[in-house]
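Just one chain follows, in the form predicted alone, and it is written as structure tokens.
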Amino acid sequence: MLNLDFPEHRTSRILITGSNGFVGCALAKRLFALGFENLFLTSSSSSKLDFGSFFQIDFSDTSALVAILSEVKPECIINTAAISSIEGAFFQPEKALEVNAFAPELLARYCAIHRVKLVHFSTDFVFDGTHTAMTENHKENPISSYGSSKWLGDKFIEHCCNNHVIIRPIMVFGEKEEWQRHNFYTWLVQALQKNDSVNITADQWRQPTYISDLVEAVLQLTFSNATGLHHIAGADYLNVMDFARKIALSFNEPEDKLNAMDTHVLGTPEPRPLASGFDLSKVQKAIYYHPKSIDKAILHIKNGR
């Protein structure tokens, strides 16, 4: 991986919305590692970190949104804020739409109107889980109002602002701070931990993205002349029971703590993709990405990084 640390952006004012959420942190810490010293940082919670110039909103109002980017008149976006949830968005559909299309219309008009760049995160959950290594030009179809929602603000910006990234990874997953709610692998770790039976989907195939590579993948793309959608995911396409086994085995927990079990009996109230999985030469092309196997990103999680 490049040790990149974009000198001559340091100083520019980076508007990252929804910093106290797992990406938007990520980010965030990183960026304020790297020296950048006008951070600007939204979220519906209060304040969780300790730099920065913090801003407590509900992405959902807009009067607020636009009088945030009036006082802070970003020089870029980088828009993480989302209900990013099947269940939160298929029981609030209209807050749903009000944060993951039309705040992102908003933000896209903004940027277009003052020339500032917009870095956008949408979801592999925009496609209905029947195909595998998917380009970015491959038709979106999603099966649930989650995804059907980050569609449409993808659909919106894309429309709006030609200055724009938009970001849809896989199943992103890595430490995450004590506030956050967890991914894939703090769920599965404290739950092993705890001698808990867990039950985990055999029939779901994933392409799972590392936190850190995600991360770095981004500000390259961020800080580069690079636009357009992106698919980011990670090196191994898997089962997920695989991927749980592989966590278990790293920490010298027993496989038959996992239980398989098919999606169907879990009973969501909305279908999720049983496939996703993403052709990575767009963003191969566009950056030096290449994102650590399974493996390597477990034993870098567990060294401390």
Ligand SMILES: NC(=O)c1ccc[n+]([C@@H]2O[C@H](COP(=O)([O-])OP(=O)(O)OC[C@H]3O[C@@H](n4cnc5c(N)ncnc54)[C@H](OP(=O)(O)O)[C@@H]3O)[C@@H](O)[C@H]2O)c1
Given for the second form:
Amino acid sequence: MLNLDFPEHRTSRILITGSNGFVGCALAKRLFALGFENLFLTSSSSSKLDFGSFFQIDFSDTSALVAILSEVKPECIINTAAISSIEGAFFQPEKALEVNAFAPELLARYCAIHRVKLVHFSTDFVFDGTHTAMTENHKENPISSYGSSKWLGDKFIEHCCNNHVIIRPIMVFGEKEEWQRHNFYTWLVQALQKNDSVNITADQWRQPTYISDLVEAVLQLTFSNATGLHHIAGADYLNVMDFARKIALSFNEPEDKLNAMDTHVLGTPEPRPLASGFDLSKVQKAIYYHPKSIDKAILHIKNGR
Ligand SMILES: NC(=O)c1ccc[n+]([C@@H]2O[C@H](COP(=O)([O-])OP(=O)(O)OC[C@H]3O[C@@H](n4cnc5c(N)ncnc54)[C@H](OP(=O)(O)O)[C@@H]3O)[C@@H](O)[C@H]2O)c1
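Right, the form predicted alone is done; let's see the coordinates for the form predicted in complex with the named molecule.
Up next: the whole complex, starting with the chain shown before.
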């Protein structure tokens, strides 16, 4: 991966939406650490970060979003805000459309008019879970309200604004902030340390993305000439049970605390894709992206990065 500190961009006015969230917070913290001076942040609840100019906003409120854009006048927007779970979108389908599709459309229109780059987060859940090694040309076929709402957002952006990067990560994992919801890694570590035994899906296959690799890749894509859709994932494609085993092993926890289950037994309101893996050629070529193996990522987390 390139190793640049983006000096020529440090004074740019950058709007990061979803800054309390797992990905948005990690991006905001990395930019702040790099010395970026003009960070503007949004979330739907009050700010958990002690830097940047913060706006609390519900993305369903279009006029509030327009007002923030007029006030901030961003020179780059990184949009991580989303109803980001299957359950969230299933129980609030209209809200999911507003936040995951119509708000991104509004951002894209702003970016097109003002010649601003839009970096937007999509998801691997736009696919149906029947393929792996999927390229950016793979045909979407969402099987949940979450996946459909996110795919609609992608289509709006592609239609409205040429200067965009759309990033599709898979199962992002890593250390989280105290206030954030668990990701697979933090959930499992906490459960194992409490001595709980846990149910793990044994029929799902993923290519998990380490948050730290994702953040570096997103910044490279943001501050380069790259545009368009980019699939981003980790180095390893594996069964979720094997991912869990690697985590348990790294904490010297016995494997027998992991109960293998089929997804349908665990029960979710809508189906999850069973298989999800990407061909990373495009992003590798664009920014020399070389993600860590899962074993190295776990070590990286345990060594405090
Ligand atoms: N995490 C993954 O494994 C993964 C995988 C594939 C794709 N993605 C995509 O990556 C992006 C970031 O995901 P994430 O894991 O960081 O999500 P997250 O932790 O759930 O964070 C979502 C952010 O969006 C904000 N938000 C939620 N509802 C909102 C609303 N109505 N109006 C305005 N803001 C709202 C949240 O604000 P509050 O926290 O203040 O409520 C939070 O800051 C999303 O687009 C997601 O679809 C994530």
